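Given as structure tokens, the chain that follows is alone and in the form predicted on its own.
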Amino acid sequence: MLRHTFPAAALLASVLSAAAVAGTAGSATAVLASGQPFGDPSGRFATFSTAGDIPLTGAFFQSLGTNDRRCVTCHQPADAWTVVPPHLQQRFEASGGRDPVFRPNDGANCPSADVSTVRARRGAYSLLLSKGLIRVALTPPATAEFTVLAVDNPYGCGDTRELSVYRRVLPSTNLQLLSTVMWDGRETFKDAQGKFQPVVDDLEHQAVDATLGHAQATQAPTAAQVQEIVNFELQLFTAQVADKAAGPLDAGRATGGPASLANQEFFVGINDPLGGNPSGAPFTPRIFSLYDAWLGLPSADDDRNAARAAIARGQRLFNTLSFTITGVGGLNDATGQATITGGCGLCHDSPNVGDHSLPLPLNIGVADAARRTADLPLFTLMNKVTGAVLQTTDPGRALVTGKWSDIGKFKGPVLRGLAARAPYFHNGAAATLRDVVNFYDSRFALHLAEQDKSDLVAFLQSL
């Protein structure tokens, strides 16, 4: 086999034609070396594959629909297997807005948007270009506990029956560490006994839906194609490998990077704080231990050690911060406790991963009407029983379950590889990790000192 490796600058374009490479080169196969580093704002990240080098061929890289999209179109290796605005903007300029990622069905703010000229396309795809948001069209269940009274959509898209919401593309890596597929969990299912089925089954269902929806296929992919896509995804583990200031994140007995992540123990319910751990082991708020070896490093006159010490302090803060949690749908109401004293690990409990190990959609207020920006819609909902009225920029999980209590709920994503995939939250509301920290500082009255904020950012961008 002829082996090709690609530097970061060339890979973005190369993966788009990977299938063509395989089709025209006969026995030659384009591959990405496992561990190939890519630059991001704070350093470098990489993807480790449990299968060795990463072939840029197969169903994940093939057009299975009618609009020339492939899985890789929206899940780019150089973007930590999602898409990010700077590279989307490059793709727009290089193609005049005709790259397959720019398709009206969900790439545009509204499928009826004018895309006849470059200028028109720039406006039609403004949310994708500015925040990496795609449009998701969802209809509330017929049994919904609420009625949609009004829709204020700045793009004239959607009505009170089919709602257009706008969300970030989730990464197609670290999937073995997931408990919930999709922001609203609509691809997470239970078996006949009411138990959550293995995530591989959810991913297979999601691969079919993505092909029929995003790629506008006229028929579902074959079972073999679905299996090939899911097998490929489950081999990938992505994490930060180097920090501009701290250097390699596995130096000095630290265990950052994707290789150690691939060996991280995980099972559904691990370290669950609400009693859902099938092993019966008690919850521990000490979620991350990657940088324990860097605690207490002498940093005087040593910039690298100072940066490493900051990361370690941020990790310690993440593990030890204690604050009062109030008004979090899915937590306070679910436990019947108006106030809960806890920390970051209460919602990010998976060890050295940071997502919730059980499906636990939460409403932390990101979609609240008070946080609406002019580029997002506003939905007015009314409870059918109580007559209560609520406004939100995205009903979240409620569009799947129809439950009033699920309005504004979303899953917490895997935290590894964060630095490479800004902006953050389901709607891209936080442009930077500092914005994320500021959100939590304000939302939960943490009263963090500036040093604490800097340390938390240093830690988060090292994941």
Given for the second form:
Amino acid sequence: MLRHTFPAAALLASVLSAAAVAGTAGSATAVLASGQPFGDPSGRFATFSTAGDIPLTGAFFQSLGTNDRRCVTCHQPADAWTVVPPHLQQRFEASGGRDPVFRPNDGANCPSADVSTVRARRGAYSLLLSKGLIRVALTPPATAEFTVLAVDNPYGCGDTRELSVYRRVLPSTNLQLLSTVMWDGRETFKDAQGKFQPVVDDLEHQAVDATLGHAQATQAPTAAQVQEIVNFELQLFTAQVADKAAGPLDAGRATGGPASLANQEFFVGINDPLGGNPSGAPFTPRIFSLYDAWLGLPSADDDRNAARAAIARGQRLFNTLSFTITGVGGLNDATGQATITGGCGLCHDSPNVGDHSLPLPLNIGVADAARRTADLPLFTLMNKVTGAVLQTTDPGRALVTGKWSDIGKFKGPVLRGLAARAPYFHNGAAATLRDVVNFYDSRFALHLAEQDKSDLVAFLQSL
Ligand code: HEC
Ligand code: HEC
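Next block, the form predicted in complex with heme C, ref. the form predicted on its own:
Shown next: the complete complex, the earlier chain at its head.
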């Protein structure tokens, strides 16, 4: 019955193999060593903690609700603090679909799903098992500029008032480098002066909501528990540490890996391209400098140097690609410029981190009806004033603000630790980083050569 006294079978297995287990008589304490590597498809990643060893016992790891879930149930150290389909599938097989991550309230495609047999549960949790998606139920404000005309939901969750959308679990790490909390920024708030409040306050609010929602608590966690959760989260920095082909990512004067990430300067607005940097410094598209030292390494007859040079070329592409950006909600419409010339860093502008340094959810088209796959819902929305009708698989930020112009907007997430957390985008639409690159190639007509695509992938998976 270990599963019920500890977060999850998968975590337990990986932690016991990876962590030092220090015991005092009668009470064993599990800790994960800071910097302990875990394998992922392209190499290894690790989490560095500013507080030394990472104790796996605090409020983040405790059941604070009624359904035996803990934060760690969905934010697993061995999955770069999110959950990934291969490990979810292992947890399903090991528990017959009873691991606490498989709970009807938001683990199932719809809470009404039949979960009476293993076979039924396999169907009920299909989006979680295939793409790591959690159901998020949101009711647009009464003042919304739109009405919901119709919902086509394959699972019986077609309510037109409280809408069910399906989203990837975001990593609960690198949060000191974060500007925007949640895909739609719904846990990012402004203070009384209209300025964005410090992310630590957002995280306190988020921890309460997560306990009441995901863990189905009947009362909020105590202030002390919330503080413990947030302090814990803010210590963690996660990044790729080694690449199968290129070796250690901090070798040869490169600065990949989580230890240097912990020293990365960040403040809200740092390097904002639209003039929002409070320091007044101008925007630079040169976002990443981790692999500068590897550029142009002599790679003839040396596979490791060749792999390092490819990563450096991918970084250079990220920093220097220039293409025409059109039709991006929150950017083209907000600036009144139908076409904007820019690169990846125009949106992923935080130095060596890659999220947007100001809260600015954008619509790059991932949720467009034209990109719908059969497993996703489709919403038909009508503008109350103009009568315009629009279809989307997830209204995104519009469910928070009620604004028509916010439909389909999501934040650009932190781009570190990517290799460990496929699939990508808010709905897991991109199975691999190659799929992400292909999305951009067609969305912004990049016409990338095969070599450029593989260099970009080599770079992204070394973050
Ligand atoms: C059932 C799974 C589940 C559980 C349990 C869970 N989370 Fe999450 N978490 C998610 C999902 C899904 C998202 C993204 C949802 C969205 O953006 O709409 C998320 C997002 C977050 C984020 C935002 C990160 C970012 O980049 O914006 C933080 C922080 C977080 N969770 C912390 C916690 C904490 C703390 C707990 C425990 C109190 C917890 N989570 C419990 C699924 C879960
Ligand atoms: C116009 C703004 C914009 C540009 C330009 C842009 N991105 Fe993004 N990026 C986003 C947004 C917004 C998301 C989240 C979209 C979603 O999930 O719906 C995202 C998501 C991603 C993700 C997935 C992260 C995750 O955790 O799922 C990767 C990887 C990524 N972008 C890489 C790139 C690369 C490489 C380029 C350049 C070729 C690029 N982006 C250009 C805005 C942009």
